[in-house]
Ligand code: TRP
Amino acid sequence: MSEEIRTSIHGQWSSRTAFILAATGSAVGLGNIWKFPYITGENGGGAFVVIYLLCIVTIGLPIMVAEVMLGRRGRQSPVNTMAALAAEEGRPAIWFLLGWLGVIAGFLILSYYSVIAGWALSYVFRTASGVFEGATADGVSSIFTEFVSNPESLLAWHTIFMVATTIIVSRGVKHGIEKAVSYLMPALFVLLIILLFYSMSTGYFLDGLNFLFAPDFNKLTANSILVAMGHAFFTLSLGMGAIMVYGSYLPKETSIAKASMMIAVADTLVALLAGMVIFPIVFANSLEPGAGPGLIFQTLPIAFGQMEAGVLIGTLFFLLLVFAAWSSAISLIEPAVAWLVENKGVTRVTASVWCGMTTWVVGIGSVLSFNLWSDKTWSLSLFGETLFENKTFFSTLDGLTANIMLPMGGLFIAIFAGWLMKVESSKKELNTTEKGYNLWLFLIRVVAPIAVMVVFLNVTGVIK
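Single chain coordinates (the form predicted on its own):
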């Protein structure tokens, strides 16, 4: 590969901090705010956290380092990066399909992610207007049911969110993505800290900490370990092209290993802080902590409606959700935009509009899944096992991307970076100590592929 290709035509991050903020924004999403605290409480609290952190270190982090490394070495969209690196390493050209796997996965995820982000955006305004003040559990449930049953309303919020995302991405790496995350991520942390101080004042803060962190090894099962492995992988936005394309904008002098570690720490910190915010509020209002996704839109609004300053706290909380979703959405659309600019000779604005409109159209299927198409279902089998049975359009896309496409992407990234890329190539790109490199090589060649395969075979039902 010629040295000219080493500089991305899309520009690069102005600093390591900019990359860390952008990649952390990609990793931090709706799942951090509700899923991590929820699965932690259900799987042994502190015992689960220890397992999860081990999985981050041994699986998530090595694959993230590999994906960033491939992106920076290729300096192009994931598709063109994999094509160029396969040629450079003397490997079959078919490896460009790994790039497409990530681009398509990110595109499909954004199509339904935008719909749920639209819910959060709607709830910012609903909460700020005081609609939940004094509302009963039945009242809050009725508001939510009425909302999702209205396709026009869901479509409007989906549209607003996608338009905002498209505008940011159309402005480019430095003036669009970097500028947005430089405000969004600090704002997200500030909102979390404000809400954390409020949670400390509820009188139930220690109960929340106990629910999250007190180790209960009786709840820690073999499935808990699989859940920890799976979440460690998915929470870092691996296998969807986002981290690879962000890596392509990374300055040459930046340490990939150090930057990746900081991203993993920040992502985990947000998840832990979210749990420390949510559960004291839940316990203070005698609500059900194991409500899963319903905790956000059907349970917490009851608490916001009953508490002092509930309008302000609730509005800040849903604003936090929107910021988390927005920073992730930007990264999900970027790989497809980068490919169009590189391969079709269009401007970044045109590429962003095309990608945004196409994503919006596919998202209509998820909008209708909650109302007009709620009775239209799909089923899918693999290896003789039924993966999805009677799933809506929304649930099918969610299962297809999370359970199949992302694990496959992560597995192939590990195989290419660990086994097919020349040692001198990866060593030069990572530029770390001999001990550090050998440890990464062992994890990416042995530990990470086996772990991802176990997760993949478990979620597809091949092993149980």
Given for the second form:
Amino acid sequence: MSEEIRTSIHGQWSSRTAFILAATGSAVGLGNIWKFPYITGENGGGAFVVIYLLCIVTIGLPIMVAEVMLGRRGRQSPVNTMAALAAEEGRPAIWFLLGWLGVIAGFLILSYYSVIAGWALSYVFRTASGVFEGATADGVSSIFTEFVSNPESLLAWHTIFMVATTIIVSRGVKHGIEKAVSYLMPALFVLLIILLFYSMSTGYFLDGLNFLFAPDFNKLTANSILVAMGHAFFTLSLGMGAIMVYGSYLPKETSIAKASMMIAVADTLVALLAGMVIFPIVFANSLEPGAGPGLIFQTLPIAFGQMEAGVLIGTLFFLLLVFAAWSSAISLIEPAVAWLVENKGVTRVTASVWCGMTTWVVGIGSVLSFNLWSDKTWSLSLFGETLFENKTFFSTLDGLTANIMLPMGGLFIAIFAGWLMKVESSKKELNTTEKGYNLWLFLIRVVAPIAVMVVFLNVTGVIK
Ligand code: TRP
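Next block: the form predicted in complex with the named molecule, after the form predicted on its own:
The next block holds the full complex; its first chain is the one shown before.
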């Protein structure tokens, strides 16, 4: 491939900062503020958080570097990038399937992601209406329960979110996101800090910190280790080509390692902050840390109802959460849209509409999981280990994508980038110090793949 071809037909980021902003926009989302606290609560706290952090550093970071690198070298949608790189490196063409695995995972994730983003959207208005002013924990909980029991209203919010996502994607990810993210992310951060002060004032701050950071490894099960690893992929947007496609819009000179580090640090900080805000509220109100997907909707409104200017702060908070979800959602369908534009000769608008509609339809299953289908659950055990337990449509999709498809995608990315790509190729593309390169090579060849495989085998009961 000549150097001329090595810029994407979809355009390029205007600068390194633009890439970092967009990738941070993809990484920071519902995963940090909605999912991290609730799965931490369900998996017993501290020890789970330690495993999650370990996974970020030893698996997530090297795979992020690999994904950005593959994207920038391939300069196309993940499907075509993998095909092109496999050809370039003299590897079997079948590697394009890795791109497809990602496209499918992206659709499945976005389908339920949009439903939850719809909840956040409706909470913008609910908070603004003042219903939470002076509300008790019970009151806040029953507002939530009543809300999710109504399929029509969940469907309406899911629809609004998906339509908006489709519109943004159809205009091209590079127009507007850079600027939006550069204001909205810092604003979200500031609001979390304000909320942190509220949590400090509850008298239960230390209980919260204790739950979040004091590890009790007896509480860890094979399954919670899998969830922690899956979440490391989910929260960094890894394993499905989102970061790869963003990498494909990256100018040549940028240092991939430094950019990845900054993205991972920002993402982790937001998640830990969210945890430090939410758990003190949980304990101050004798709530259940393992309450599940409703956790932030059952805790944060209590704070907004009690604090000074709570209506304003709460409304802004949910609004910023919706924007964070948007900047993540667009990265979930960008790989599919880019592929349709490249291979089917359709316009971005047509491609976006098709992708948006497909996702919307699948999302209906998740809408119903919280009401009409809430008792339609199933379980699965393998070699005496519980793989899936009482899963609804929603939690099945979540478990299948985050805990299986993403780590699987990441594993193959690691194998391709570490073992199948020539060392000269990756060295040239990463263009970093000898030491840095060797560290990355060790992590991507040995540590990351073995860690993913061990966690997989552990949860299936093959190894104990
Ligand atoms: N990382 C986002 C979050 O934490 C979600 C997300 C966006 C994602 N793009 C992704 C997850 C790609 C997995 C793969 O909310």
